[in-house]
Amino acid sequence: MRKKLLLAFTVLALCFLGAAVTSSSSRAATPVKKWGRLSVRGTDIVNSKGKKVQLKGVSTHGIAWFPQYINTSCFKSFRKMGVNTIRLALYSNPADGFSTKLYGKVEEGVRIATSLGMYVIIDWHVLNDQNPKKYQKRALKFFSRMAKKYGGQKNILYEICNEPNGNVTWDKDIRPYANKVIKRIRKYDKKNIIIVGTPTWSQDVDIAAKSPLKHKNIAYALHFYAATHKEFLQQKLKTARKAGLPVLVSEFNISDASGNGALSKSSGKKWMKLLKKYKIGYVAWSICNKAESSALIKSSCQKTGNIKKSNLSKSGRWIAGWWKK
């Protein structure tokens, strides 16, 4: 009888031990642990073993305005929903909240994402300043600091000019700016992916495809807001892809181009199917509760952490439905 009891207790103990190991292993299987350092191969982003992967991310809003969402509980909430990438948006224009004091907030975001085993995009958010050359010296200093600090990490991506726009061209403005900033980053970080914005609010990937940059591990940004950007912009993506350009959708939503207005789930579905077909990564705008349709969190929700799917806005819930597909 004693032997039978001892055997039963031993089996029970082994079951508990196995469950604990499985649980620990599950917790350890973070996105970065699974994929390692990413790189660009041909038109694709691949993991450390050369296999295609699809980044699924969320972007902060301007961290000058919504810094409260940069915290462990918030990022972890999105990771539980299937997000593997956090984008930290630092507006480059003083009129939009830029301050060197925010560098520390960017670094806090990188530390948190890293601790959770998530990929993190350090985004120099050119928008109302239009031309990335306007604050080029500042960008060089910023990316020098970030590349020095994080060049040895496997989870870093750099987005060097969010949405060039206005009278800004690829050959005259973006390409020379990109060459200088890439050279500066590569001084300290030889391997991590650098994302380059394209003309017309990062829509003209087809133009960039005609004369791509001569650097390794470069991806090109395409941004869309599905209620405004439909077949015309999808065709630009197909053209760029056919020409061999590696594209990453580093910002999107299913609202209109203003970040507000009515949602278009039908257009959004076409976009998501296309991105899935090509295994192109995407990053949703934005983690905040601002009263606009592209905010991923309900405007009535005051939580900044432990965010559930029920706390998400209409666009947030729709997009979340794709994160685990």
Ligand code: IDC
Second form
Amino acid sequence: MRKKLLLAFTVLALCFLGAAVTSSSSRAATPVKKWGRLSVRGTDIVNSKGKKVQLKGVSTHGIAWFPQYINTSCFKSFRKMGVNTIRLALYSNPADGFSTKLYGKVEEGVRIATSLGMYVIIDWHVLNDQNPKKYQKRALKFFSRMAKKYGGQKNILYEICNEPNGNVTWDKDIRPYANKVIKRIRKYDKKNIIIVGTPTWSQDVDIAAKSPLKHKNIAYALHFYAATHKEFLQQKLKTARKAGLPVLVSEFNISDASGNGALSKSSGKKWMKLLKKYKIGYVAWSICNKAESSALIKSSCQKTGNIKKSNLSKSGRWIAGWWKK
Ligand code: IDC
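Return one more block: the form predicted together with the ligand, after the form predicted alone shown previously.
Now the complete complex, all chains and molecules, led by this one.
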């Protein structure tokens, strides 16, 4: 009799404990639960209730090079630090690792971010291929596949050309490319935000502002590396905003533009203040431990999950200081 009572008591106690644990983990609403589907209204990105929100994200490095960071524990550790968005960078240039075999990796990343209630940016990472038109056919196929799969989800953003550069113009190249890709995505996904890169490594938002696209829920990319890009680029942002352009900083670091070199915290601080003033979201480059100063993880750290603040590099720690502000 005593034994039975003890058993019943233990079972009951375990049930209580279980309930307490589940309710405490589900009590902390995920970013997507809190904000729902995002959209663009005027110059701002707003949540499902129309309130301005500021995305705080981290970008993978090229997923051909650092696929190991695409795992639940890794994304979760960034969420814990205050990150609400993951960007998955798929370089579109074969010399930079592009392969259709990586589509599965992108999808794995989307699945993980979704299960964690995080926003996810699917980034077609045009860089050394310069002109997004170069692999336009491939981009159309890629985004058809993604939009068909994820068009019904609330947490998806598409970035259709990371950084056009070289002899590429907004009117001749990027705008026509964007119109084609946006039209294709909108066949399957009527609402989620599409981010469009701008000329000169996604710096010329002032030029895009002169002839913006006619579609809804479009944001324009501004990328900065604070040790290189200072007042000159901030001025472009101000000009674009004045003209009514919705801008998102879908990539930045406080290193120099090579992704390496000395950090500039003072320039970084000016940027952060400006972004806060406008409530512009920002996504840090990049989740890896490569020996370059823009890597967010210390190069001595071999962990690919359960990342703590103490595992972050100098740039990582500085940037992480803004995530909970
Ligand atoms: C850099 C990586 C570097 C890699 C190189 C490949 O940090 O390890 O060897 O790409 O070309 C960007 C790009 C981003 C760059 C980054 C730093 O979007 O792909 O990553 N950067 O150069 N724009 C400005 C800087």
